[in-house]
Amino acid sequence: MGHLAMTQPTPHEDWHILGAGALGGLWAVRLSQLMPVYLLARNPTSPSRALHLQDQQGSQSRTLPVEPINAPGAPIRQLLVATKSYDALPALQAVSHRLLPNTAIYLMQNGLGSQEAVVRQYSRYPIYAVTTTEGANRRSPDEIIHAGRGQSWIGPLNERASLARANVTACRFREAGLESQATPDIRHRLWLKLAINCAINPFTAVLNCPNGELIHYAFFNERLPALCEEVAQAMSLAGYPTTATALQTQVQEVISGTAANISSMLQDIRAGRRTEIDAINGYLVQFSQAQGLQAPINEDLVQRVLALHP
């Protein structure tokens, strides 16, 4: 088989990335092989940043230009927002003066809620969501470990965004070595990821263990069926019918497939950072209550994780 030819970037096909953490850094390094990539930082100490990416094939380093988040600069044409969920809107507000009428905004946040907040305030721009199962973590601020290959989905969040452009972006991501596909119903994918995160992340934070060790704790095993019931009820009301049994099977498959992973929520707790619990189990609780339902297992987990915050 011959090598697949990479599509040449069209004029102005550059990317700006807000939030070069583990996933943002992974995308930055991969995309920079094909096209110009600029990192946006709140208080950069240098005009460039060397990112080192390690995966099963070896390692590579890319030195990328860094721009202050609130400085005047060239227009932003494609923006990947890879911040924490609670930082997405304020970070976007800080660069809004550089957005063009057709700037495409791609949101890559855990949980739900932050995306709709952005859509409400920035409805005049095409807005997309990206959800991924790529596994990445940081060994140091500039050293990223690509721990596991995954799949990403991209889809429009508002009427200004199009499935056609999502397809072009998915193609670009694939060329950069990130398996991706476009979907017309990205919200369904976001709900599916929310369900898995609700059932794994807070338990790992409370129990201080990798994903695979959860199955050895009664605290997890006794609560999982009821939690999946709460999530299934919410998903069905959101228009994505499922069952607690189906969710429980998916959770167990993810735990098995990511046994050695340290969830992002546990990483945040260990690093003394705020978690995204409000956008994950917290969102599930708020959504359920708005529909007249209670979600006591999720609500209890929210309180337990908040008690671990610095």
Ligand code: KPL
Given for the second form:
Amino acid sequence: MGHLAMTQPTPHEDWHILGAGALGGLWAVRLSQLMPVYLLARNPTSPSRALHLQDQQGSQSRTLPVEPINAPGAPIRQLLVATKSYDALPALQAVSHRLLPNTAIYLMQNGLGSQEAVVRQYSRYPIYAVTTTEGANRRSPDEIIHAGRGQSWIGPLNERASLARANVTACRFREAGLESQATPDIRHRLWLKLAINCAINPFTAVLNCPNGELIHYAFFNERLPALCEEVAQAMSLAGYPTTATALQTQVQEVISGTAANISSMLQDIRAGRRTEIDAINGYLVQFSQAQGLQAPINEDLVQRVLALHP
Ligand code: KPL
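Which structure goes with the form predicted together with the named molecule, now that we have seen the form predicted on its own?
Below is the entire complex, every chain and molecule, led by the chain shown above.
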């Protein structure tokens, strides 16, 4: 009964999506099969954009309306922020004039730190985080390859947000073909993802290799145990006790499951873009230091990645 009630269509199910990169684009195409989806862009060159999605089942194209983020417009009721971590707050600020008191904001950033910054500034709105292991990359700005199917988690980040609403959204994502589940403790999921990203992304950037090749480098193998120790200590202090050995096993599993992947950080470096190192290893270093701990391996990786792209 409860499940049926939750899947009833609710009014105003339109989605606005800020940041239609690989993941934002994947969500945009999938959700637009079920409900109206609007893309928000900084300086759109045309009022619509044709996105092509390719996965194992075949390919699919959708032409979606694009609205300039700082122009006046109809109210936004559900907003998926799929920007880079460093852009989440500025992008949200640019559309804030279109938010209603009940607008649900879904944050889909890598790393940690950007979510709390949004929660602090937008505490009057229901705010959720979404974390995903869906694998998507872009062949060109409008061509998205859904390279590997994964799992997404959605959970409330503040008291205005609810697990019931997260459940409805997870249900919608599933109907759109994106395997999703709601969780009451999304911060734990975000920390687990952070741990994996701390242990893979900067190494792939420094060594300029796909995830699966890391295990052939002494640079990686010599540092991984100590890095996992630093992350495990931080996670335990954050309220999510774990061990370096447990993290190392998870890292090895993700490496073999995503062996051919070019990590998001290496993609950024190769494209000459700013990386998310501040929200990943940088966050870990800052969090550890605030707790009176040092995280020298993470700190060294931050410096090495910043040397590749400041
Ligand atoms: O999340 C990832 C990323 O590239 O950012 C991993 C898990 C490392 C997969 O490539």
